[in-house]
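Here we start with a single chain on its own, the form predicted on its own, put down as structure tokens.
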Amino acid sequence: MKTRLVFLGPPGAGKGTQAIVIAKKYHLARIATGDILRDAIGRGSALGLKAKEFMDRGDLVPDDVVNAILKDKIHNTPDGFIIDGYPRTIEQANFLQSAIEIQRVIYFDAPEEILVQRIVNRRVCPVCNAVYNKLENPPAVEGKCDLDGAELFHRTDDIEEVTRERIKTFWQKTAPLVDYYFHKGLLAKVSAERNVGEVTAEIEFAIQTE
């Protein structure tokens, strides 16, 4: 089974749902970009905030500031991991295959309205990082996470504005990883638009299948 993974997609597709999911079940680290930089914002670092600036807008963080967190993350898993929201740009897979040989690549495909609907209703968990959906995956008790119990979040940058920003901001820069990892032969896609299960009955199959 491959356990060197990649999860691919706009905002909004599932990603991380999905590599919570799958990284509890086959026991692999998930590394999630995103969470680490807002990390490093909660925190007030100096990285975290000129990341900030660029996350307020809608826009990508430099690779620069990206790169210098993920490579440490990705030599510290030696027992498999799955990156979720990163590569964006074909300057970082580059420097994403320098680092380290990925094995497959996930591809979340879903429609802009879908994606739209699922952050501007999504919650999250400020310990657990478990996210949820008002509409779609709601938590069993309103406002609190099943896992741990804690208050959900609304992030700030969930707001429809800035969203489209973003789903626009992923065709013009992030969308070219597909043709990317296609031509590798690493990448599966999957029907994101479906429920949470068939999404990640789909995804098992291509990890365990060449």
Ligand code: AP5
The other form holds:
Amino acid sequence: MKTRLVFLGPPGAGKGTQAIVIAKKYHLARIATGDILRDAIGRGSALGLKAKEFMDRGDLVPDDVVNAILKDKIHNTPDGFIIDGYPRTIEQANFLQSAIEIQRVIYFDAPEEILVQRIVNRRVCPVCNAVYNKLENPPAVEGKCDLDGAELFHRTDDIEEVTRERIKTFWQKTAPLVDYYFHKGLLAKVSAERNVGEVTAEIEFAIQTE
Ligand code: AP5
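Given the form predicted on its own above, produce the structure of the same protein in the form predicted together with ligand AP5.
Up next: the whole complex, starting with the chain shown before.
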């Protein structure tokens, strides 16, 4: 069983949704750089102020900033983990390799129109980071988290214009990592346009096989 995992894929592919399911089932820690950055923005910290301008326009936060976050989290995390949304550049991947050995990289593959539809309809819990979708996976009570009742929010970068920019950024800066990890023998591709349960099953197969 592989327990040091990276979830790689374009915005809206379902990385966060699956990271929550797999982390819970296999008792793994979840390190999500996007959540950490949004938390910093929410607290108005120096890190948040620096990150916000990049996130709001759909660009990547500079490598040195996210590498420092990753280093801190990895050092404070027990053995099994899922890193969700990192690395996103070759430089980040090289940094990660120098910090810790990864056992499997799950690549979430899905067409752009599905990604956009999922993102513009996404709603997130500010307390527990649970992810919902107005069409595919609505909460029991509209606008409220099923788990803690908090008011769900629509991420500021989830409007269509910024979403398309984020997808473009993925293809320019992050997609080269698919080849990078394929050549290291670490890559497993899943069909992320399938339903949540089917994608979970593909991931479980990928982390349980050699
Ligand atoms: P981040 O928060 O990581 O966003 P992202 O990578 O753009 O990914 P998303 O959160 O949009 O999508 P997801 O794949 O997790 O999908 P989800 O499961 O929510 O990063 C935000 C920003 O932070 C970046 O743009 C960048 O600026 C910065 N950043 C973060 N990390 C960085 C790094 N390493 N370097 C530099 N900058 C960094 O699902 C989406 C929706 O679809 C939900 O509504 C969900 O309910 C639904 N859904 C999920 N799976 C399915 C399914 N199988 N079928 C139907 N619906 C589904």
